[in-house]
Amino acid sequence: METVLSGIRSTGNLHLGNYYGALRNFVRLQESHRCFFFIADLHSLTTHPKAADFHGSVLQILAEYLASGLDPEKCALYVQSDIPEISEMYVLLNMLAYVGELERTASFKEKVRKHPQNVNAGLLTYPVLMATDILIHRAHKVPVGKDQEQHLEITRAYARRFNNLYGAALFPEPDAYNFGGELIKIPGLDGSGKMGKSEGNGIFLTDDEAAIRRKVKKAVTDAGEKTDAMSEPVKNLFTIMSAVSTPEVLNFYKQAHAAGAIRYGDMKNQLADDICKVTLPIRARILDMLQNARYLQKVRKNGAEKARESAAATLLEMKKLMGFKAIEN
């Protein structure tokens, strides 16, 4: 049985852009596959997270997970920072990255661009950190976003410089994995780019009603004119009307906007109605499971098992192959 794994940052809550283009396909995936899910805390500690809320991210990234509908008993739901075996694998294959690699990565760069402040090693050092989270697990299907694709051939190259460096054959190159299609990139309210919360354009999976549809009201537009071309913020919308409206009512204002007769706020106003018909009863689950902490420490705790497992004997079997010997008793 085939490995997937796939993780998210523990900053920052869940969005339609994340149900739409991975959580759906986890669902169905846990049901045929080998899946570990994990939250990236560790990863998220490159932008200094402050301390009272790290806790509180976490938990409730882990409710968002479950709301959505990964079930703790197919797969493996975990914490990155509850495994020890991912620090200490970290530190090993940082020795087989070279610096001139990683400061060529496209998500270095745009860091360093972008926040020139706070150019930490551990920002350097990312893709190795991400390389961990997939080999440790022996992963041949790791679902990623088209920014992401270098990472992943990072970690591909990684896994070839050991195998080759202490004639092994541990670790499979994983694969990108699109679910055998292509996927939904749900965008941002903006008019551009990807639903993302830095960039301040997304609907959230905890959002109430009210916020939904106030940022729907406020979404880009154009003056609603017969063109052959549509513009690229109504585009968008109409990217996400087809991920959450039916056929029926899609092909409506499609129809409308051909012939120059689309009336935008009424199309905002189901477009808001038919979102929330999909988030609102995962935001009641989230709300639920966020009262219940005592089963969100046991599904923690009994993710971090498993993943432990898996972890420890891919571990056990690098420091092997590096020449690493147990204390003899």
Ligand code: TRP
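Here, rigid core means the biggest group of C-alpha atoms that superpose within 1.5 Å across both forms. The model shown is predicted, which means the values in this text are computed figures rather than measured ones. Numbering follows the first chain given and starts at 1. What changes on going to the form predicted together with the ligand:
When two forms of a protein are overlaid on their rigid core, residues whose CA moves 2 Å or more are considered shifted, and D288 is not one of them between the two forms. Once the rigid core is used as the reference frame, the Cα position of G56 differs between the two forms by 2 Å or more.
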Second form
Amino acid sequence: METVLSGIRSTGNLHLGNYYGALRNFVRLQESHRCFFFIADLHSLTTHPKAADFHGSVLQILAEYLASGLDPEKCALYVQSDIPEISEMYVLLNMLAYVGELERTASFKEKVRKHPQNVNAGLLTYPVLMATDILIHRAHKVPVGKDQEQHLEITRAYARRFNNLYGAALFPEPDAYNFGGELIKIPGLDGSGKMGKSEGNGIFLTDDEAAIRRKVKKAVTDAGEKTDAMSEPVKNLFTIMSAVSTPEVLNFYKQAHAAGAIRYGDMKNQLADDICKVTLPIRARILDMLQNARYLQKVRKNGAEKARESAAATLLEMKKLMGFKAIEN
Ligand code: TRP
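And the form predicted together with the ligand, for comparison with the form predicted on its own?
Shown next: the complete complex, the earlier chain at its head.
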């Protein structure tokens, strides 16, 4: 059975883009694959969050994963730092990571450009930690967005490098997984770019009905003139509609647009209705689960146990191959 693994950054609540881009597909994958999904809290340390805020959203995100349909019986759902084997393997893998290669990574260069005052070594070795996340469970498929593909390439290079150096076939080379090309990228409501954390651009799974209606109402459109080419902001609204609404509804508004007779107010009302249908039940489950801290703690603990078992097995193999000898009694 193939192993699927994906991590999600621990800062910020999950939004509609995470749901359609990742979660909904994870829910499907957990039926047919050995799955590992985790909250990448160690990675967030590169930005030096305040200690008081650092773990603030961890249980919240766990609840959001669960409310979206991830089943802790069917997958391993865990917090990265609960697996000490990850930090240990990261040290080992660092020895196979060439600094020049890391310096050339697009994500690193972007961070250097944006935050020249905080170019810490953890930022440089971010791909090593991510490769560790993946290789420690010997994953085959990693569902990630385009911005992460270079990190996967680096992961493959480390897998090959380790296997060659130690004459073993320990690590499979993981592939980026795009769900058979049927991935819907959810754009933001501000007329450009993808849905993210920035205020007003995104619909969060925890938004209540009033917030959803207010955000959709404010979404950027255009003057509604009849043209052949659809403007970018309107195209974005149609993309969101294609995810949340029925094909009939989508077609109705597409035809109205083509005929130059579209009323964006009506379209937005419909869109808000349909977003509510998707996210409000998830919101209710999130709120419910947040009331049940003991359940969340139990899920976190069980997830860590499952992940540690798999991680420890890989780490042991790895250390044997590298020549470590265990303490003898
Ligand atoms: N770097 C990923 C992101 O920013 C998060 C992540 C960390 C990850 N480790 C991972 C994704 C391992 C996939 C596999 O989105």
